[in-house]
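As C-alpha cells, one chain now follows by itself in the form predicted alone.
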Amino acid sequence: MKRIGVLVSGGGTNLQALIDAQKDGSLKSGRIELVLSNKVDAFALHRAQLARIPTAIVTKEQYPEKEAFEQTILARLKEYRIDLVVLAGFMSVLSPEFVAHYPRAMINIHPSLIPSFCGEGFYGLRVHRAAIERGVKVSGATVHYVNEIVDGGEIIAQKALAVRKGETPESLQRRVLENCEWAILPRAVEKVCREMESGQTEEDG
C-alpha cells in the first residue's frame, strides 16, 4: 500500500473526497499518511485532524526563501516516507527541482479541461471566469501528473460538464468541484497507487 501525502492551502473539499474514498474502500491501494498545508488557518487541517491523519504546516512566512520553503516541505514528506504526493488546492507553484524528487509520483487536480485555461495565472475563480468570458459550452476538471511545466504533465483523468446559460464563475466553480473534481480525484489516486504497486502503467479505463 502506497503512502500518500496531500498538500493543501484552503478548505480541503478534495481532501475530504479522498478521506471519504479511503473510508468506503474505493481508495484501497494507498493511504493518506500526511496532510501538509502552507496556510496556518486552512480548514483542510481540521478535516485531517478529524480523520486522525497527521498534519504539518510549512508557510512562506516561516521560510521566505523559496529553497528553504521547499526543502522543509520535502523533509516532511521524507519523514513520513511519502510515495505519492497529491496537490489538492495547493496554492504554491513548486520548482522543477522539487518536482524532480517525485517523477510520476506527484499529481494535481485542475478545474478545467486541460489544455484549456491552464498554466501560469490560471487558478481558482480565474479559471472559471476565463471559461465563461470565452463562451465555452463545456468545462470540467483534470487530474494530471506534475512536471516542470505548470499544468503541463500527462493527463490521468478528466470529467466534463455543460456550462449553463447565465452561469457565474462562482456557480461554475461549485458545480465543477462537486460533479467533476470530487469524482475523478479519488479514482485517479487509486489508479496511480495501483500502478505504482504493480510497477507498470495501465491504460485508463
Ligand code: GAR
Second form
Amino acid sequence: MKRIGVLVSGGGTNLQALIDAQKDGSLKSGRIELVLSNKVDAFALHRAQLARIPTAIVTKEQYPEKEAFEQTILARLKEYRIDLVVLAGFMSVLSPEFVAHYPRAMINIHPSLIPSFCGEGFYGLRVHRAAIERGVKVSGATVHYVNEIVDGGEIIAQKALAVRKGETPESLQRRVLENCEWAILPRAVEKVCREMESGQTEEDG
Ligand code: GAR
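Target state, the form predicted in complex with glycinamide ribonucleotide (GAR); input state, the form predicted alone:
Let us now look at the entire complex, which starts with that chain.
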C-alpha cells in the first residue's frame, strides 16, 4: 500500500474524487496520508478534515524564500513517509531540485490536452480562456509525471471532450472537471501506485 500525499491550493474537487475513489475501493493500492495546502483558506483542507486525513499548511507568506518554502514542504512529505505526491490543483511551480526527490513518484493533473495550453502561466481558468480564444473544438485533461519541465513529464492518461458553441471559460472548466479530471485522476493514481508496488512500469511488461 503506497502512501499518497496530495498537494492542493483551492477547491479540491480533484482531491474529493480521490477520497471518493478510496471510499468506493477503486483506489486500493494507495492511501491518502496527507493533504498539504499552500493556501490557508483552501476549501480542499475542509474536505480532507471531513475525511479525517491529516492536513498541513505551508505558505509563501510564512516562507517568502522559495528554498525555505520547498524545504518545509519536503520535510512534511518525509514526516508522513509519502511515496507518491499528487499535485491536484497545486498552484505553485516546484523547482527542479524539489522534483528530483520524487522521480516517477510525483504526478500532476492539468486541465488541457498536453501539449496544448500548458507550461508556465497556464493554470486554472487561464487554460480554458486560451483554449476558447484559439477556437479549439476539442479540449480535455491530462495526468502526467512531473519532471523538471513545467507540464513536460511523461503522459499517463488523457481524456478529451468536445467544446460547445458559446462556451465560456467557466463552463468549459466545469465540464472538463466533471467529465475528464474526476474520471482520469483516480484511475491514474491507482495505476501508478500499482506499478510502484510491483516495481514495474508498463514498458517493462
Ligand atoms: C483543476 O482544474 C486542475 O486541473 C487545475 O486546477 C484546478 C483545481 O481544481 N490545475 C492546474 O491548472 C495546474 N496547472 P480543484 O481544486 O477543484 O481540484
